[in-house]
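One chain is shown next in structure tokens, namely the form predicted on its own.
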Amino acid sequence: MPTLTVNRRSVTVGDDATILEACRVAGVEVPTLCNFDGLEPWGGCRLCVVDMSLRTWDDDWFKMVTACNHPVEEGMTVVTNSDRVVATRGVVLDLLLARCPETPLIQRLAREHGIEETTYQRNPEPTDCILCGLCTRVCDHIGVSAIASVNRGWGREIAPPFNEPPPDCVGCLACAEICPTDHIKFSTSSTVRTIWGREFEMLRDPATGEAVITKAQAEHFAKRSGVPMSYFEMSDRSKRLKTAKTFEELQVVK
């Protein structure tokens, strides 16, 4: 279990730890946009750069790093708010305010950071999508990919492929959920779910008429795990209740 220094507090940490876990249990905050504990690190959004150094180079000798991606090592030095750190952060919150003005939550970071205003040329078409690829990314990992980050540059945007309803969505939510922002739009009735231009039927206890999920969700899952569809129909309330009388009816064994 290697132990190093983040901003002179020494953390020992497990062996697949990264810089980031490692600031973490040494209670320094370092921002992150793109960073969710059930998923792959990525490093795409930038903010959570910071400088390390090694022992075994010279006492000066820093290199920036994102730290939600970057191992930690024995010995290792962290700094998460030397000068060129914090200038980085700036720019970063700079760009994204220009792109996302009126976003609550990168106006905040900006604050936190000095900024008021950006220094760049305001998005014309204000969006409240700051590109982390946490929605992609969960799509992946669920096994759908109905969504994708498409074109580039300014004109790179996260969207179904050719901006069609996609015929892979499950309309699980899993996007709309983990983006920070709020920015993927969705509805829900007790019989219908309308997300990315898709309605899809709702599922119903049998026993509360509650809506749970998606059939095409429950169906997804149900494929993937091979866990029975009449699992899916019940509500969490329903499946404690049963669980409840199961336990009932078990006899003791002395």
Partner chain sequence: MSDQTCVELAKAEEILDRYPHEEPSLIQVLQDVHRAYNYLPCDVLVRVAEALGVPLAKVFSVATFYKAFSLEPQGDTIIKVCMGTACHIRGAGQLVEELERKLGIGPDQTTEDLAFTVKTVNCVGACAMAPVMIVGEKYWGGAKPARMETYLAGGTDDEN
Second form
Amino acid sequence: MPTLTVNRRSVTVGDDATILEACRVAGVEVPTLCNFDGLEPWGGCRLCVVDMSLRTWDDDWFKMVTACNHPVEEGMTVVTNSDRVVATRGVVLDLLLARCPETPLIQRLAREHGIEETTYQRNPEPTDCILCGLCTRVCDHIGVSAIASVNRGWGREIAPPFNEPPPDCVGCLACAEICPTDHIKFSTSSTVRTIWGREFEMLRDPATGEAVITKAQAEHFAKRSGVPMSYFEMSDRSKRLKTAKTFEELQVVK
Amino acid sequence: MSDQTCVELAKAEEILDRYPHEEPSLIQVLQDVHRAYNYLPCDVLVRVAEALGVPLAKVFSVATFYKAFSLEPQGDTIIKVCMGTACHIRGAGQLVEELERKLGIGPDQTTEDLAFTVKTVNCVGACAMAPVMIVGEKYWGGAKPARMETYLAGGTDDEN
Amino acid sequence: MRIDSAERFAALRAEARQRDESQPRKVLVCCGTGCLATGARGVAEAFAAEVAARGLDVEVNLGVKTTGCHGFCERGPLVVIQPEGLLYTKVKAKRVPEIVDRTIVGGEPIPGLLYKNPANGERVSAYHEVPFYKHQVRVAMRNIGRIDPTDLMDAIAHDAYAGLAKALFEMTPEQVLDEVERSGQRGRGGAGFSTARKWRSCRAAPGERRFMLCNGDEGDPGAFKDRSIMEGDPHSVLEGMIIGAYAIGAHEGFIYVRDEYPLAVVNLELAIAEARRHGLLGESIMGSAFDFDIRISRGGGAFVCGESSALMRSLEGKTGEPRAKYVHSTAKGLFDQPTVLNNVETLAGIGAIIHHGGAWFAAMGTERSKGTKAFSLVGKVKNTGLVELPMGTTLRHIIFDIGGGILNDRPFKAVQTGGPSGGCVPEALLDLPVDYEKLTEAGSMMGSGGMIVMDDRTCMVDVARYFLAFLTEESCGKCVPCREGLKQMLAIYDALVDGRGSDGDIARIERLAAGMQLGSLCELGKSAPNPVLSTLRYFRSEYEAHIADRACPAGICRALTAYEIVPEACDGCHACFKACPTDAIEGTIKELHVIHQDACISCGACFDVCPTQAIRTLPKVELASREVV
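Mind giving me the form predicted together with its partner chain, seeing as the form predicted on its own was just shown?
Expanding to the full complex; the earlier chain stays at the top.
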């Protein structure tokens, strides 16, 4: 259980904790765009940079690291608001604002750092995609990998293979729900869900008739978990009702 | 995928037979496929994904990340103009311009008759003979725009 | 013959040497990429045919062998005739019968084929007297140009695998580590990390498998020493890897070779197959208890894969995206196992270090940078090619004594070292002794040893822009400062060279550069501002001229530069007329020529060909004001 200081506040955290987790324990807010609890840290957005010094280093020697993926160490000193950290974060937000000038989240974060207008060349084709990689990582995480990054450098984008409806997609919406800027668009009706240009048949709750899950997703889950398909097509409400009924029959609740 | 005609998969199967069917083989397989077909046809990518057990999206990601791969059919003769630093300061840019004038295509483009594809490459490591141009397999050192016709015609070593 | 013991190796080595010495008369034809381009293959075949036709191999015991790159590619095809050590340059196949007649049979040199020293116009007969070679001390490149890279016995005759035999049979892995530590060798790929320390930390790391990797992804534009080593002496790379693997306890190795180096792949593959056949790779190497094998992996064409974590991802079959290295790859590298990644030149030196001892290596070089270093000396210099020198040699010595000075005797302006991560070193620092620290202090880097010499016809703003364009194309795009920062930086430079610069540009460049240096994920992004900052540091006035005067002092940036003919100097030779790609020049032979400004695209083709220096550049704005008058 290493003890470290974050902005002069002492905190003790778990052995496997990251600096970002230690900052949260210390109540110090560090902005991030590409980090999400439960997904492996990625270190792409660079917003969570902090200054860090180890006990064995010279007193005034600090190294700039990303808090999201740097492990903590006993006696570590973390500073989240040094001049150069603030300046670097400012450059990152300035660059993101140039890329995504019309994206509310980026506008807000930039404004919080004193940037109203980008100093750089404004993207002539504004996009909401900040390339944080959350969508592809969550898609990998659930074992689907229907989308991935395409091209490199400035031309990088997130896309399904050949920019066509992705054959591996199950229409689960994880990518769209995790997207911090709501860039990934989808629609769901009582029968059909559309995402990435592909249409998915919806399974409907046998009892209530509401659209619950895509057939492809239910099949994917059923195959991975061994749980029968009929379980997934029930809405949450139906599942709760069923559980309550089971309890009643078993007389668990008196 | 729909706008491309079906390609023969036999060559791809032969290539796949030479490698273990696992993700680390992907780039090596794609290189051999590129050599065999002169580009990466989508049907082959689908087959490679299936055979190696790599999601198609990852295969597409790799195919678009590395510069050695093209998803479009290439010309019969590939012209590479080296844009390394030594070539740059010895006038490689003028070679690209001359090619544009002679063939009517810029970098990463292919002539309509599929005869030539022009590519710029970041240093082929032949800096001592800058500027360098490779036409097919033939390296031309100290290349000059004025001699472009010779290079395109595949001149002999004595002309180098 | 399979080598299954130390004795068997010693016997094989004696046999190889005896074979080599029994044949003093040899024709060595350089078959590196450069010489092949100029027809070396035809020259080698012509020699073989000529010798066979005349039955000469019996008569004078002549051997013809093709070798790796001598590094003097500009003068290729190169032929060296032993035992005299005659160096013939620019040899054409059709002259081979004459060479056989006059030199091999007749025993006399052919003056016209000998190297002509550009400094004094004198012909130099012996290879080792040519200034380009005379000053060199070759360790990593010790056998290049001397041996046939496709002939294992030839390599063994020249000490290949002698270091390995010593390591396997006379030393423990710990002793190998100690010896390498004694040599003080640091990584030749750029960062200069101690080889011994890297090996030690990998050896100490727990893991089920461990890997020994060779980085042959020499991506720095202007550098080609690794290509030359892999092509010309692949066994030195294999030997270094096997010794390294023995020291760290690895049984699997990969060589990651750039896709742009086809000949290197061919020669490495041949060398691996021969080494396996002879028991130098595979199970129970040389009959010892040590197993190790190597596979080649061709890169897909991405500069970023020279970065260690990106290279490892690429070996795993993925896109070459770097990962944060808060956990070192020596502990968690390829497939998350302990991994050592060394540069080609680093590994090529290992066999010699073990064979001759670490102290021998450490006796060369400077206090903190030991041994020798290979450089690719290219650009606007008379003798271009590969040189290997003790660390601490001055830039002046390299450029002027070895390189023979600046092409066409124009003024020296700067030398760019370290590729896109490096910087430009100005004339004032020509006496700088070259080592890791000194180059870093000067705002540049050792990098992989590229040295691109620039003359006064080089615009430093354009050079910085060139590297930005290069890196913008090569950034993987994972992190914001590198992906977006490079794009924005390039946009600023596009405006500068186009005459659209504005007052705040330099400040904007500096702020963005600092953000990229501190904020980027990997070394590509962190070091990307180096060419920018070093040119700003030493050539700030050129930036100011581009912004304030809309002028390019070097006369390179096309949007700012016009060309005109100086009437007094023009002798009407018509060379410019022929060179002009847009027919913008008018004139008949022996009469004054004129450039029509409306058709001129300012490409400078006329300037480069004019034998009387009758073409001058001037800022376009001057031209405009002249028209107003």
